[in-house]
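Shown next as structure tokens: one chain only, the form predicted on its own.
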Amino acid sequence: MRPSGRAPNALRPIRLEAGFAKHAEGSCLACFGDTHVLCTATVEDRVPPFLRDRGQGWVTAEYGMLPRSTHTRTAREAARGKQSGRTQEIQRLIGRSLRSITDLAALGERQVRIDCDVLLADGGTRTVAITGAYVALHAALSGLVANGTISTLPLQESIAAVSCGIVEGEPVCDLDYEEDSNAEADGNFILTGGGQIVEIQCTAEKSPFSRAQFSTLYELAAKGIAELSTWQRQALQLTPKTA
């Protein structure tokens, strides 16, 4: 039995709410369970130097927790002057699997910023801000469509983030900080709606698995984005054709 009752293959309560920042151009509030990321997109009609005069535009990410997210204060980073290890791959992460899935040519030379901003934390805050990050871009870009700046949707497809690991050798969805922080392994599954491979971050935190173990969290993985998405195509109020 899990400390949260679920079952293995079950998802924390899940709440998508697109919008919920009133001045970007695209905003969700993100929440799995008791792990909530506010992610709001801002589009700049510019691009990074290295992008300059080559025709596409650029998706970054910015991440970080407010300082009362967790059970402690933990000091803000720019008060320390510089940002963690943790907080830089996070954000290269949250960055690269949205490019992933976006048309850069077709977006132009402009730029999204994508800030996610954990609120509360407990655990999964990477794949919550993935997720609900999805729906700030996909809001954000419907909006340049809206006003004709471009002329299609530069999104090839959706794309979430689910937690899995091994918990008192069982293989579980969705890990939340009491079952991350005793995981046997735990792993990171950024797959798009289609099911298609985006990246995979797995590690055995005290012993190794097998490869059978590994699959059936993929399957656990891939079962959960599939819900994932329904919840984005409904905060988005999309129909699976236009996702």
Given for the second form:
There are 6 protein chains.
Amino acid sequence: MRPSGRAPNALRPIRLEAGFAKHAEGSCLACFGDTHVLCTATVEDRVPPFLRDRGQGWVTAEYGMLPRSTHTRTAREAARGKQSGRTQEIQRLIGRSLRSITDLAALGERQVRIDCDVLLADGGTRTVAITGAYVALHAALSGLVANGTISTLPLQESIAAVSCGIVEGEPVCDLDYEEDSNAEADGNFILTGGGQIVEIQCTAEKSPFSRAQFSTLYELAAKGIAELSTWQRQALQLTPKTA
Amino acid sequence: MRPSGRAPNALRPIRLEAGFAKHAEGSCLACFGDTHVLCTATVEDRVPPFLRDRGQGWVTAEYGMLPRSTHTRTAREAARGKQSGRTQEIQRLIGRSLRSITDLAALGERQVRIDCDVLLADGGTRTVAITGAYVALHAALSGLVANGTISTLPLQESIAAVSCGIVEGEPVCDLDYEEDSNAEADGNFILTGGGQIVEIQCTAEKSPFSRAQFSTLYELAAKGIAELSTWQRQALQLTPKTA
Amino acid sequence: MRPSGRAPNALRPIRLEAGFAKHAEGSCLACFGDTHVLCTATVEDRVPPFLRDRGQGWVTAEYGMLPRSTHTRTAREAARGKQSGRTQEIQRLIGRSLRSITDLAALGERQVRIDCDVLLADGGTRTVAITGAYVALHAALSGLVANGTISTLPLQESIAAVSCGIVEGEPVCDLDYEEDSNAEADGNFILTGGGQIVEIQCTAEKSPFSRAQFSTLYELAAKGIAELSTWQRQALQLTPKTA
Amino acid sequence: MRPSGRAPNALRPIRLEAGFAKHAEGSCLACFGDTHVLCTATVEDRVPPFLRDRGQGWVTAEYGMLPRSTHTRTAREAARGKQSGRTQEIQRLIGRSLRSITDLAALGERQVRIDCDVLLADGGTRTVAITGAYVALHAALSGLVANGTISTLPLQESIAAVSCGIVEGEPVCDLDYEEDSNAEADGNFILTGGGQIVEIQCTAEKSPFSRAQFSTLYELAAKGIAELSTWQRQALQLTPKTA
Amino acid sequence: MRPSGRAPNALRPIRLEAGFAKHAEGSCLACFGDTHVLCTATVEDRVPPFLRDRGQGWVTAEYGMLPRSTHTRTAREAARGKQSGRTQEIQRLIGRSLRSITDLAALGERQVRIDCDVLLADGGTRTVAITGAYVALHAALSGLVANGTISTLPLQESIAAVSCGIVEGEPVCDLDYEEDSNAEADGNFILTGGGQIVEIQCTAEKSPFSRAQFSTLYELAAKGIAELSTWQRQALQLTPKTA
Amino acid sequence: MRPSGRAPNALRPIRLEAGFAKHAEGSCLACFGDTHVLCTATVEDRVPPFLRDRGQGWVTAEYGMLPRSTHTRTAREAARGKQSGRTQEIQRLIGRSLRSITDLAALGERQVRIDCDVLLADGGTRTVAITGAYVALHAALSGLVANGTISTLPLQESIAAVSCGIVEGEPVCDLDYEEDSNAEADGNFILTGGGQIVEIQCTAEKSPFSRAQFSTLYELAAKGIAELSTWQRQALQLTPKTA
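I have the form predicted on its own already, so could you send the form predicted in complex with another copy of the chain?
Up next: the whole complex, starting with the chain shown before.
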């Protein structure tokens, strides 16, 4: 029995609220249970230096946690003067994943900056961030189509993400903090709406695990991401920018 | 006529939601119109090194803005590797103001850390932060009383803050971003619920102004802060910790 | 009785020595008693990036303390790798104050950098710095007029600054370190030679204070600043650049 | 046909030279073709602060590249003043992988620091680093057993790593730089000598890929790591410390 | 003919004013012509961590330049966030030189911190700093003897420093900025009052030079330092602490 | 008797292996006994900003140590976030020395970056670095001549370096770590192949020393550098680039 009473393959209650941030070109408040991440997309009319005059665009991401999003306070990275290795790893993952389904040539010489800020944390923040960031990116790019800046939406696929892991010997989907802290193995799966692989990161937390266990985790992830893709489509239909 | 249609002495719509942050010992989502600041209070059982073995406590504050709380994106301070001078000025102000009404000896050898994070910005973020931070601090300290850690609430007064300024020759209260950008003079007033002065910072933005003008701003501030004090009392009665 | 034997409204012995720094376009060694600040003005032929091609100039300031200007040694900020929040607050205040009385359009596309370095500290360093910085700025700008770079002096007013506070219940002017350490309330007043307000920062150090007390501090400040303005006029007549 | 003429499942020429670094408690110069990584293990008699008095040890890793290990010069991280996100990601991966097969309780309250420095880079540096780091760690821990500090070798398994990817539609093993730059998908597999999973990181570089393709990569990795495990055993028999 | 009209072996006008800094345990304003350096010595009752419980003391130094001590403004190191390589080289040299003539065991477990801040720069700042720092150190240590903290002055020798160089083919002593900028070779000599070598740094600025030229520079330095030693003795007799 | 059994004027076994680094335009693995430094030269087609449009080139250097090149582990500077004062001093010395024998005008508007990385440390790393860096620089510049970029080799002289010091009263050449740790005085001599002085840094480690002792050290250095120059010529003849 999971601490939350969920079935092994059940996601937490999902909420994806597009258009949450008043000023951003695209945004989504993404919640999987008690993990809440505010994702915004900012469109800029220039690309980073290494892409100048290359006729293509870029998508990048930054990630942060409010100090008291966590059970005990986490030190503010701005005050410490640098981002942790974990933060950098997560924001690189978010950016890389979004770029893999964006047609950067069709985007043209502009950059979309994604900001994912964790307001409340209860495990799985990077998967919630990716799932919400896709919605924010879609909304921002739809806005560029709507105002005639570009002619077609430069997205080849949707993506969503979920964590799966082995907790007390049992493979389960969408781990909360309590499960995550005790998992024997833990994986983050980022798949397209069509079920293709964008990125898999799977780690033995306590001891190595078998390929068969990995396959079970993969099945759980595929099912969860199919559901999240449905939530994403619903969230984007609620915002007039994507009509 | 103000852009918002408000009377010169009218505050924006006020919302103070105590207990907003699930994990914090005290918290308040404070909103003056479209300026939204999440304030949390964290209680720690030790004081900073310079106070060790002095038999008293400490209250300190940190401040931040989500990158896309603003009309155009503000660079993330954690990524830039340091807090701006403006950020440091604001967080020093918040901490100093709260300490001025806290009985640090009665608090005992513990520290309360206040985090004020701007989710949405439309002018006056530091005054919203102080007004909400007081609620978060009160809630956290009430919790210490409730669980028997300390015997009486170590707060001598309430405090709240508001900005007043001269916009197109007219003294007005609680400036929004549009007014703030065009103000000839601008002041932040931090007063106690009883109308005493905690801190005044008043600056000529375009050209020096007279003492008579200053007095008018003071009157507006005193009225606004009296109203904010009422909102604070209401917010704190809504949370069972303060019963 | 004040520790120094001064009357409540008496300044410390004032010395403003224009032209002290051999290489600078303008300079002033400003001393209020045992607080000595070396202020220099450097004229640069370009403006910061955010003002490029806007047809106006800029005035900015930096502040520092020699490590052993203080009773006990203060750690060198260059060695610690960053400026403290206090330093940033003070240098922002100096720059903002000087800009408020400078005609930035008449200055043209050039920047004046003010450096205020505390050689000896005995309270009130920021007010001494502002009072001396005005002299340095005036001298540098007069030089630009003298050599024909600009046609008229781009200064609308003079400014000076003094601290006033309540010490053992008594309102006094121009606090030295011993008084400053024990003040119940403490304010920095920056006024023009004509008595208009440029900036007021007034803080309750121990407990909130009344509006009547604030008014008394204001009176003391106005009198002190009138005297400082006279000293400034004398200092500037001593340097041939301002003839 | 691969640029190197290798069969799809063929590793590059492997060289693992244990004991290469004269001063280190354990070391290995690990070479896969033209990727050369010097791995050293340093044993320290104390653990990091978060583990103090917990009765267990720790293994951690740092990673760096000599500036001219690469085709064009890479800026020196020490001169830039910080480690890149990529560097942090790699060193976290190395440390995490080694900890997963180390019995930290049996290690006792000591820390092993692994340093992996790339002398020459031609793709796959992180997999070469992990493969060599295991040898260095084993040698250092064997030394602790040999001198009686601990009674049994606190290692539960061996680990090795290899990259596999899809290049021009073809799944291949142990990519060199030219292949890596053009891969459609790219994965790093870290498995135990017994074939269990320690960590898998698999990323779509150009476009999402299928689960069937992932399975092919996994097969290649399993075969390659079996071979690398043999090389590791040979390297450790060559050094008297492991006798 | 030298730009200043000095003879090749003539020092600039020397002024060593002991006791210049009101708060410091020892101090000296040292001037060689238009190079003015304020040197202070601070005595602390503890040693740096690497010397704890070793029964000896330490002498260390920091160096800085006021931004407008130079002809054109030098960026403030505290604002840039780090000390330059040149600054670190100079302060390491000052500390090393002073330690070479201090009996660190006789000093006991305390540290003397020397601060050398350049108020006005016209070449040779490091040699002025060392010459003044010795006076400040002597004064501070004499104070410790005077108040009974230690029984005898823990100084084995005096030291002073001067630069010598080859300018337009001519060996000269105590170069000013104009000479220094054009020197073919340039050396800093730090000798004891008795003429022994503490440190020599001699560099070809434009092209290598001969051993015979080096010998000439050495002769000039020995003569100059003998004179500086006399000035130091006079300065220390003027301050009552050394009586 | 020296710990190594060497005669007072004997160098350690010397090895200079040109072309060691596969990717660099010039390189040399330089070994004096157990001090091994990998030196590479990178040619860039642009100069640093301060030299733009001046019609000349530049040579600069960076220095680092692998963490476990030393007997006990040295903290990684990239992880600490800054280069130590010692590192900066050494890399400034290497760059300055190489520039003194390079015809920067003949080099044209390009920069050569030298990287010296210590793989194994046993005293004298800076002298080994300079000796090897000259070989790497020569190889890189010869390559520019060979491919027709410049017409003649822009080097006026060769340089090499050695340390000499007084150990237990005995002047000796090319100190290893054990000798260096106990030296009474220690000097680094950088001379041209023709015996002219490029730089001398000579320091009293324990107590001041005499000019006669200095002269003895100079003789030892001159002899050692003559031998090193022969090794350099041999190393460069082994690499076809210099034919």
